[in-house]
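As a starting point, one isolated chain is supplied in C-alpha cells, in the form predicted on its own.
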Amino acid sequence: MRWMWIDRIVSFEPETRLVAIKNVSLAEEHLHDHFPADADRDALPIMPAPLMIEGMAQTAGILVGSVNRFREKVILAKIVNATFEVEVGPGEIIEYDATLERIDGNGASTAGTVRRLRPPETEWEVIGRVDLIFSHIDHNLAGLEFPEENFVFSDNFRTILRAAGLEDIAEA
C-alpha cells in the first residue's frame, strides 16, 4: 500500500480496537478535485468518502492483521456498511475507530465509526458507520501463489506501529 490514510494510532486495545486519525489537509491535492470552483460557486474541498472508507479499512486492516502478529496477508473482502452523515474539510480530524466482531482463520469481520473533529470545538462528532470483512488470502486462495513477504503490511505500516509504541507487533 503507497497511499497511507491514517497518519497516527491514538488507542490499541490488543484483538478488540485499534482507534487512528488522519488530519486533512488542504496540501493534499485529491481536495483540490472535490470539488473546484466553477462559475456557479466557490471551491468546496472535502475528503472523498472513499478515500475516508479506505482509512477505516487501513485502520481495521492493522487490527485484524494484528492477531496474527502480521504473519497472515489480509485483504479487504467487502464493504458490508458505508455510511456518512457529513463532509469532512480542510482543518478537520478524522477518527477512525475499529472493533474487531469475528474472527476465524478465513478472515475477520470489523465494525467502525467516523468522528469529526473541527478545532478549534474539543467535543469529537460522530459523522458515519463503516462496517467491514476482511479475507486471510492465504487460506482462502490456495493454490495461489504469492510473495513471502507480507506485501499487505508494508514498512509505512510498521513506520506507524511504532510510532505508537507498538514495537512488538510490528516486528512480526
The other form holds:
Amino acid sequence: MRWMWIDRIVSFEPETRLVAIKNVSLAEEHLHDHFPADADRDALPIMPAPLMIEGMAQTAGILVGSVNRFREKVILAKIVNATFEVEVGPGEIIEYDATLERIDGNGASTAGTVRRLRPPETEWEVIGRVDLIFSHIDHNLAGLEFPEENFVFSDNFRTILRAAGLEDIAEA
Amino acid sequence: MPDTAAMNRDEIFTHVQSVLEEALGADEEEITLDASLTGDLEAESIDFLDIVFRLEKTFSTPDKPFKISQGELFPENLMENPEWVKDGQFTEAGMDMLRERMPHVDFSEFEKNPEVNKVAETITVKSLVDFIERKLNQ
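Starting from the form predicted on its own, produce the coordinates for the form predicted together with the partner chain.
First the chain shown before, then all remaining chains and molecules of the complex.
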C-alpha cells in the first residue's frame, strides 16, 4: 500500500488554495478493519478520521511546499483543530479544500474544509474542518541533520502533480 | 475587528489569554501575567509558531496589519555567535544582545544563572502583553 491519501488535485490557486479529492473504495484494507463485524453488529466500513486528517495534511502540505517550489521539507507539526460531523463510507468522495493562512521561514498555517459527495447525489456537503501547522524542519531543528534530498515530496507526490498538469510547479 | 490602536493593557491581556487558550489548550485561570509559556503552560517550540500566527490574526486590522518578523518575539539562532554563549551560559555580551532583541522580556531573575537552554522559560504572558502593547503604539 502507498501512503497516498489523496487521489487527484482538482483546483490550485498558487500560494492561496489547493483542493484535492479522494475516492473511498471497499478495496481498501483499512475499511474492513474499521470496523469489522462482531457478535453484536454487522461490519461498518467507514473512512477513519485520522486518515482524513492525513488527507488534508497531504493537500495542505503540497500547497505549502509549492510556495517554495518544494525546496523546503514541509512536515506536519500540529493539528490545530480537527472536527468531523459525519462518517464517510465506500463509494463516496472526500474533498479536501485547503487555504494558506500564513507562511514564513519557520513554517505555515493552513485552514481546511472537508466535504463529501455521495453518488448519486450531486451536492457536496461540508462534513468537517481541519486546521494545521507545518514546520520547515531544516529551519527549526537546527543541529539535527536531515538528508539533503527532499524526502517529504517524493515520486508519489510528483505522480499526483503530473496527473493535475502541475508538474511545472515543482523543481526538476 | 478590534480597534487595536485604542486597546489598553487589560484588553490586550484578554486577547492574549484567548490566543493561549486556543494555541495551548490552557485554562483561562492558568493564564496569569506571571505564567511562563514553556514552564507553566507547557508550550513546545512549534506552539510558538502557532502563537505568532494567532497574534498576527488577532491584532491585525484591515488598515494596519500586525506583522511579527521571524525572531522578533521569540529568540532564534542564539548559538550563532560564539561571543554570546560560553559553557552553556550566556556571556555578558549575550545578555546585552538578549536585552536589546527582546525588550519585552524581564531578564532580572534569569541573568543570575543564564543557562541557554532555559531562556525560553523567561517568556511569560506578561512578555507577550508588553510586546504587543509596544508594537501597537509604534
